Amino acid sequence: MASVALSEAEKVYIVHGVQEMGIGGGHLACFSSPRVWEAQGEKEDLRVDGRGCEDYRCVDVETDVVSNTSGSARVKLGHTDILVGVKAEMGTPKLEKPNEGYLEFFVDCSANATPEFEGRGGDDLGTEIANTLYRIFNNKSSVDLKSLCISPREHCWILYVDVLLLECGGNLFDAISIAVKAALFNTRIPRVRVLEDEEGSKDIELSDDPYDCIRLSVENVPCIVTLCKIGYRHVVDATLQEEACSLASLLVSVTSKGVVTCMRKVGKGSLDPESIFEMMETGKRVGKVLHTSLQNILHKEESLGTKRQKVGFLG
């Protein structure tokens, strides 16, 4: 993962700021510039960029940015830039789930994101992120996989979800989960008709109408909320500088209803049970607000239709 070098004085400044601040309101926040603090320091909003403990940086979401995919999305979270493309292809259902389709994840850590990813430097991180995505989607409630089945035991839709890290500015897991949900919301799968002749052989017929398609319900698709432990406090949406001051983080996968579907600790440090409980409660609270904001943005963008201005992933 991308890292940043901090002096001991900078780490002390960040840690003391977090520990002395009040708890934020758990909402998406967008700041144009950091606040100016008094010499003594206030008792709240003392993160480096002026946010509270539960505040996100400004999140930019754009869907339908790659033309040769079934669905795509680009998400900018601070200096973290993620591009996700979803490609629907026909395949054979898995033996243990003959009446369901499935998702495949691939994560590419671009060398342009950070010099640490040059060569095969980003392979381990890509595998770690892909495995995390498999875990949070490994349940029946996230995506209706039965709707991806065309003919039981014979044909199904396989959704290949490709994640590209364009820039790393902290909080990768949250940004990727937001981008994956947005791309799945944008995904359109051609409607298929199975024709059977008198001899029992089956033919697959795809609709030529681009509007005759299947849309996935993403209401239960979870988002990841990463909580970084800094001193004896925890913060959401940590920057690279704040991640450098944290020895342990908790990844909480939360649905729009505040249900935790997966949880994973990362980092070399330890977390006591009381801290884990507090971080889970914060994750559920922040996650519900995150989902609401994201759904509002996606529906608003879709309602604009052809009138909306596309920036694209080269913008």
The other form holds:
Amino acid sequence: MASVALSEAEKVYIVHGVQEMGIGGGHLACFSSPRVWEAQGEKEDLRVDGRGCEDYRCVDVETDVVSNTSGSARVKLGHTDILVGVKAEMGTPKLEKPNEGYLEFFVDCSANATPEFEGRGGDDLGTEIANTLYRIFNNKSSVDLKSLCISPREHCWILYVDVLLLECGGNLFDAISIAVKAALFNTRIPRVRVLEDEEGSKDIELSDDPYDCIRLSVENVPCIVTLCKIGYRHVVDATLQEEACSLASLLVSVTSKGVVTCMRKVGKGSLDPESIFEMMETGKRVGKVLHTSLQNILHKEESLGTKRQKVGFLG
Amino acid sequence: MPGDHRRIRGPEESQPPQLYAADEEEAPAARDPTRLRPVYARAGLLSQAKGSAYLEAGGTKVLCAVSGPRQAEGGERGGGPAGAGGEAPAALRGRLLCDFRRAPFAGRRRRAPPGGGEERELALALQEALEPAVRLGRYPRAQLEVSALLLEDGGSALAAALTAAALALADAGVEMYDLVVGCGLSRAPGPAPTWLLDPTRLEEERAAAGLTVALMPVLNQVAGLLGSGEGGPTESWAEAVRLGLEGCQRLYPVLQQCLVRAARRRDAAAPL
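Got the form predicted on its own; could you also share the form predicted together with its partner chain?
Full assembly next; the chain just shown is listed first.
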């Protein structure tokens, strides 16, 4: 993962800001130096950029940015920039699941994100993220795969979800899951009909109207919430500096109804069992709020229709 | 190994007969959800590896070998601030390279050796679970190689591999804070799902969700956690984690005995 070199003093600064200091109120009156205000700020959860422990940075989501895809989305979360393109192609269903289509994920860590990703450097991170995405979608309720079937055992829609990491500013998993959800919401799969001749040979006919398409329901698509353990508290949406101070994080994938579909511990350190339970609860709480805001924004953007001003890469 | 041309694979459009075979296996028998299968563990069995361990739990058989520490490949980076306790600075700390392989005959269907994404994901899970336990700061600029080979998959393979890898590291004399014990769980689909500890292959295949927990028993710290599927609300997952941690604690004495026996065997075999 892209990392930033922090000195010990900077780490202490971040860790103390996140934890509570618990200094007695009476003693503070004796000191008139600026330390008084610093100590008071440290009593509440205060991060370097002024956020609370459960606050996300400002997220910019825009869909339909790439015209050649069936659906696309771009998400900017602080300094993290993700571009996701979904292409729907016809193929044969998997042997064990002949009535369903499927999703294929591919993550590319571009060398623009950090110099560490040059050449093959970003491949490991890319496979890790792709495997996590496979895991969170690996259940029956996330995406309705049966709607992707055209004719059982012969044809189905395969959705190739390609994630491009343009800039790395911490908290990659969250941003990528938001972008994937937005791109799937934006995906328009052309409607096809299967015509059967008298001889029994099948023909696939595309509908004439280019706007006649099926949309996927993203009600149950989960979003990842990464909780980083800093000191003895945990924070949501860590920046690169905060990730450098944290030894272990818990990745929880939550749907809008609060159902957890995936849990994973990331990092070199270990976690206390009690903190795991606390982090799961926080993840569920934060995840629900994230889902509602994302749904609102996506519906609002959709309702603007063709009048919407496309910002794209110029904003 | 490039494509296997010696076997007769049949015509282009052929499919394996298992697809059409009737599902003659009945549903797995009802059992106590907290039962752990009896475990056979032995350390120090490979002569060529620095440390090794073999673990058998039910039908799952894992063999793990550790080699090193040897000089780390990859560029040298400058030193950073030194860690506490006189350990090497962060940039010079040792590395743990884990490799997880499935034997081609391990599962029901033959899988060619480069297993693809799944093996790399499990290798990464192994590494993330073992790193908290190993004192890598004591092996500056060195790398330790841990390779786990799954000989037969009878359920909770990753948990067995984690335990075997920790035993192998201990057998190799690598400095560790604590052993890592792994435990697998799965949740059966159905109206009243319960989490089953240490599932068999049949239970795992029919499961709606699966979870693997790795615990450091003495320190009571969770070293690794990997779970996915339709697990339900967070309370259900929390219950599963608690069940898994309890299972790990119950497994610990067996592993302690295994290491003591291996040490005695090594003493007896050493020339006086």
